[in-house]
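Single chain ahead, by itself, as structure tokens, in the form predicted alone.
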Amino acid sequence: MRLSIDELHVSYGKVRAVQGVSLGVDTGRLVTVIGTNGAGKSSMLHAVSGMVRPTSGKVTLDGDDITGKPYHKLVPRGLVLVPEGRQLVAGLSVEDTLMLGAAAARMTNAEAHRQMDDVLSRFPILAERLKERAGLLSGGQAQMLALARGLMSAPRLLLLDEPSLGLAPRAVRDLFAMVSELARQGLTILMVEQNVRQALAIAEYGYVMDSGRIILEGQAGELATNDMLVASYLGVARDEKTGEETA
């Protein structure tokens, strides 16, 4: 599923959160949008997924205009958002949380159980805790549950909003390993992240967003060695003579 965003603008009153963003995600690719907190990354995703209505611009999926269409109508078409902060219902069991993902995609009961078998094969820790409440999971397990809930909707395009936020380093490594594996299996993914180094390590292509605008783009490996990006976002400088990074 190919995503195209053309001159997207999002405003909240007088605050212009997204200002003319254009980007594309080809089918089967993992693309990341990186930048600091407040850069407009999440607002861009919310406009793409129908959570907010853009002020102007156009969003298309496989050439079909979906600009401003509500999220609940996009999920059955294969667009699924894993939101920032996980947004789990603490009192629901792991199993019931997963079934919410299937319900969002309007699956039959038989389809939902087949999808759950597939999803749980990826997340054995969740299979062991199906009857436990989501609120009792660790931060890393809760993020895995949020991702698994998204996969229960059988996405063709997965939108990830700051998935590593608030996680311990080991949980971040596990999460990015899972996202990388999903991409290798052909799932189209657009991920916004503050964790620049980790995001660029698994993405194919990246965009750098600042103050609501795309200020830089390129192959992920090239961005990871870009002097401006290294100095501004990775917190290190590069020695002009040796090319080595310094604190």
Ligand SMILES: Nc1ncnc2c1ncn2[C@@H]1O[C@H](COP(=O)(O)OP(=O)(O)OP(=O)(O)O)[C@@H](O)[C@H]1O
The other form holds:
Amino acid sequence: MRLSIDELHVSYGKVRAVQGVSLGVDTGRLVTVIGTNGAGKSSMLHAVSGMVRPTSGKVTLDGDDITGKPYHKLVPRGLVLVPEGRQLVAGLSVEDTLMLGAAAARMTNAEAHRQMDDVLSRFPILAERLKERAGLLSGGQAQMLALARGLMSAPRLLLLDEPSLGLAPRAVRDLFAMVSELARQGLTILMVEQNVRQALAIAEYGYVMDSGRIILEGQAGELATNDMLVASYLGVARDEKTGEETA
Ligand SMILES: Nc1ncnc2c1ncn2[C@@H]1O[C@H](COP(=O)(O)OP(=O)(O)OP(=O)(O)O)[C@@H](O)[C@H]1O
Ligand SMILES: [Mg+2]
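Let's see the other form, the form predicted together with this ligand, since the form predicted alone is already up.
Everything in the complex follows now, all chains and molecules, and the chain you saw is the first one.
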């Protein structure tokens, strides 16, 4: 499913969070938008998915104008957002959490159970913990659950908002391996990330967002060696506590 964003603006009162963003994701592509805190990445995704109303601009899915359409109407059409911070309900079981994804896509019971089998085959760790409450999962498992809940809606366009946020290095690797595999199987994905190096390693194309605008774009491999990007985002990573190089 092809996504096109044209001159998108989002404001919260006087705060101009997104200031004329244009970008595209072709069917079957994995595209990443990278940018630091407050760049406007989530606001952009929220405007695309109908959680906030853009001030101006246009969003199309396979050429259909969906600008300002509410999220609950977009999910059954295949647009699914895995939100920043996962947004799980701690007291809900893994199974019930997954069922929410099916409900959001308005699946019948039979469709939901078929989808559940398909999704659980990708996430053996969740299959073992169906009755566990979401709040008892590790960070990595919780992010996998949020992703699995999204997949339960049978997306044709998956929007991922900083999926690696707060995860341990091994969990980040597992997560990106899963995202990469989904893309390889043909799912269209737009992933917002601050983990620049690893996001560019799995994406095909990337955009750099800063203060509400796209300031740089290109093939992911080229961006990863771009002087400006290397200097500002890909400097030697150091452990916050020990000061040792981590990357
Ligand atoms: N609901 C809101 N009301 C007012 N201002 C907001 C709201 N949401 C975001 N903002 C502001 O809009 C700007 C962009 O925020 P946004 O959350 O979109 O950035 P981001 O790139 O997703 O950042 P992060 O990496 O921290 O998630 C920031 O200045 C932020 O403070
Ligand atoms: Mg954000």
